[in-house]
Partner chain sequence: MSWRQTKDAPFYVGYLNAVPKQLVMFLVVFAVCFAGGLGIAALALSSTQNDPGNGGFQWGNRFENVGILELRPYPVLRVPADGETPARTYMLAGQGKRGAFSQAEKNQDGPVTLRGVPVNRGDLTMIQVGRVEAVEGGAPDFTPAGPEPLGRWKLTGEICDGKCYAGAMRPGRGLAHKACADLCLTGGIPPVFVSSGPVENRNFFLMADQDGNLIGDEIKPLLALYVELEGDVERLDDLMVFKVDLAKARILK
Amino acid sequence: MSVQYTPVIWNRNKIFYDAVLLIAVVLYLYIYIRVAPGFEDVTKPIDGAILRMRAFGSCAFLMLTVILCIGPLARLDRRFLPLLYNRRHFGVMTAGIAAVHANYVLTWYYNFSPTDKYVALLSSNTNYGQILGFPFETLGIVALLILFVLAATSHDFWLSFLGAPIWKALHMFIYAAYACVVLHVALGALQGAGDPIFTSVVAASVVLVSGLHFATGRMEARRDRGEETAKASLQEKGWLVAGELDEIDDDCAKVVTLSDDERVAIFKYDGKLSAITNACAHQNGPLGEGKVLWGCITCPWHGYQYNLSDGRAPAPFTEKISTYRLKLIGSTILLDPNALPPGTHVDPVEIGEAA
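Atomic structure of the above chain by itself (the form predicted alone):
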């Protein structure tokens, strides 16, 4: 196996992120369990075990809601990107909180059952053909299993082992888990004594998650249409689609053939893109196969170097090669096939700003 497990690397940002998250969870549970009972109807006191069960269950639901809001918020406004930074730890903690909720349920309702409490949980209600009285516990179990799988595969090892497409598809099951949790709550807790606050929170959470994803979808659809229009406009002016950004590794080049005797090397380096002719001014060595060092490409044949932004050899050398203009529309690289005079400066395309 070529993929090796490496421990999670902690840094100050991750520690701060997790500390804030942990404090928020503890504060929520403290208020729910210690403070909120002071405002309840004294004629209908709630047992302590049930209170803790609801506290952890509602906490897991709200955490899952926040997790699903972080993605669209980060796409709508880049100021939310820091929340995306350590979202995997958020998910692992959510799975843990949900597991505590499940343990309270098993302990309170099935601890004194004559049969195994897990068997009792699955066999006490099998009326799957009706809405009222539906065994909503099953939905909670499915959601919990999904959360466990996602938490267990959240490490980068699994991302490398499974590959990005499969890993991402697997973690899209977070939406299935959320749907199960919503139904679990709607067919379970919301069927009991009326609690307008809890009902409103659940409804608002669902509307918030749905609304943010709808807004993000519309924004990205508008952006895609704009990018297609921009690409079409440039192509009408003679620009060529040179490829996608992810086709080029860092400090490497993609060579685009314009004609039998004209090739262009497009380099990705230091978060930027630059294009130069692929032929070295010395003996036509393939610059696209060279190494990028300090913003210069080194010809693999005889070591001649050129600055990627202007095609000029570093002083005291005087060789010059042609440069080309680039644009980045979304993740698509477009190339102006008209070579600029050797030594012409062209501002590199900043990948971060254009992507």
Given for the second form:
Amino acid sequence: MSVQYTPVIWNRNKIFYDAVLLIAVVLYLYIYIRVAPGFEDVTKPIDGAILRMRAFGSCAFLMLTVILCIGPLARLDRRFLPLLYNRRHFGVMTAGIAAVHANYVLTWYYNFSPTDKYVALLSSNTNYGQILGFPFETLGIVALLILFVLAATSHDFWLSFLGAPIWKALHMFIYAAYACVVLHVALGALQGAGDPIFTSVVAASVVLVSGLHFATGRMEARRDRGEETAKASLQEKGWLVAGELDEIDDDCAKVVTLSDDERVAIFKYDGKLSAITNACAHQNGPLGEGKVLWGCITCPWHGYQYNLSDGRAPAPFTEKISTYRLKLIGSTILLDPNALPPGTHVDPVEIGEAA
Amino acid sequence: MSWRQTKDAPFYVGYLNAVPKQLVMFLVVFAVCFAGGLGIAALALSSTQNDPGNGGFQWGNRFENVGILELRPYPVLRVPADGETPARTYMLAGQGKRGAFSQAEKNQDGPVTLRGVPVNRGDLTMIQVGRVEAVEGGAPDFTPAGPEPLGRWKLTGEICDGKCYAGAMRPGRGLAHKACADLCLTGGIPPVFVSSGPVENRNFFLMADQDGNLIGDEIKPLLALYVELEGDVERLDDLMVFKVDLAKARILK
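Please could you give me the other form, the form predicted in complex with its partner chain, since above is the form predicted alone?
Following is the full complex, with the preceding chain placed first.
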């Protein structure tokens, strides 16, 4: 939306979002480091450096879990959509917390030695051929590097510079980072003496993240099956049956699946119909789950807007998305499945005239 | 709520300050649950950590003794009996992850006064060497006893670096500590075998190879694992030495 890469403008929602994040993280660390040790059943208090290292490490792990749950939660229930809006701040903060964890590890376990601590980190244990005693630190390093790259490229400048497909593909590496973190924990901390609480938390995280993604995948697949009528049915040569008028609420859309990677959002507004691609040019957000606000299609993820008739972002912005031609026969909506070049003007179908 | 958008459903646009009223309560409840959940997780995770044991630096009990420095094959200080206190043999380490080879090699011909800080866990004591000075004005009348053979043993347990496990970095054992133990041993800290079963009531053994020499890099793949080792055990005053044949080592888990 902002082609001039102007600095991120703070507003009340962003401040509130970040404030909640900060409060939660500070609360976690304070309780972990200051309050909970009073309830420990140990012979001698756990060393401060180790306690802080564990606090920051576990905090980053839990934050990453929540980050990965936000996506599917917002798909399953749109009340979670506001959590998506500022999720990049969540990610950057997680990378920072993970970096503090790594720093404690470096300055404690790999310090005080004739060997440089960075050299020691990579050379102390090289038993990559065994599961027990695998250098789990390497997995943590990989995860941290991914988190850094994602944090560094999180700004919209990089999104625009790299283009949405590359940026999106790059940021999908968050799943690789999560897998590395789970293995990092499983091959390291969990291999020690039994710790049922930590083991349960890690297992719950994996079940939650996988379960939510599985549920969302099933929902999407079911939805696609339901909408795939358009793919097979030929009402008139070259036109697909996209559905009935009464399936769409005013200022809302119906999403029609053409293929695995092509969906069309058909919007109903002011007694008219217009069709555009379902993918927002910003981060591929599902435009069809957005609404028409101030005469523009508004993405549910970050509020990016497009004109209904030509798929162009309102001036001075220049994003463009593909449009599609529509026809109405009675109350049945027909769709031309051939996408028009992004920004192509298509006259909206007047419902009154055709119906 | 379903994925399908409706006219009446609240719609959030992040760059607008106004949040639909129906969402405000939901988001407030989520924020409270999120922060509260993290707080509860912190309490649960932190308060139930495994006991790292009572090992640690004995800063208030500084060590100063006269004795003989020997390489067996790692540096040890042999301290003569004093009244009812029997002779003792202390394992030595340098500052940080460093051994005490240079001090031991420099002073192994005569008696020394050794100052340092004990690092202690139960029967395991290691001295972090601070200063070593040759005793002037003649050697005390002290000849350390020779090692007492205790036979051949097959023991199960874990190879740790003696200093961290003694308390420099508690718990100082386990797979999470493997890389650190490797680094410590590279720096010259003596390896210690922590046996799951005692020999003459002792569970900690200074390790040497089967000929009583320094162990090489072949020990590294075995660090921090639960292993079975076979070798001769001998007693050096109060210190047990395990002369292991690493070729016969078996990883149990």
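Given the structure is predicted, the values throughout are model-derived calculations rather than measurements. Rigid core (definition): largest C-alpha set, two forms, superposition within 1.5 Å. Numbering follows the first chain given and starts at 1.
- Relative to the superposed rigid core, the position of the CA of residue 283 differs between the two forms by 2 Å or more.
- With the core held fixed, the Cα of residue 268 is displaced between the two forms by 2 Å or more.
- Comparing the forms between the two forms, the C-alpha position of residue 77 differs by less than 2 angstroms, with the core used for superposition.
- Core superposition places the Cα of residue 295 7.4 Å apart between the two forms.
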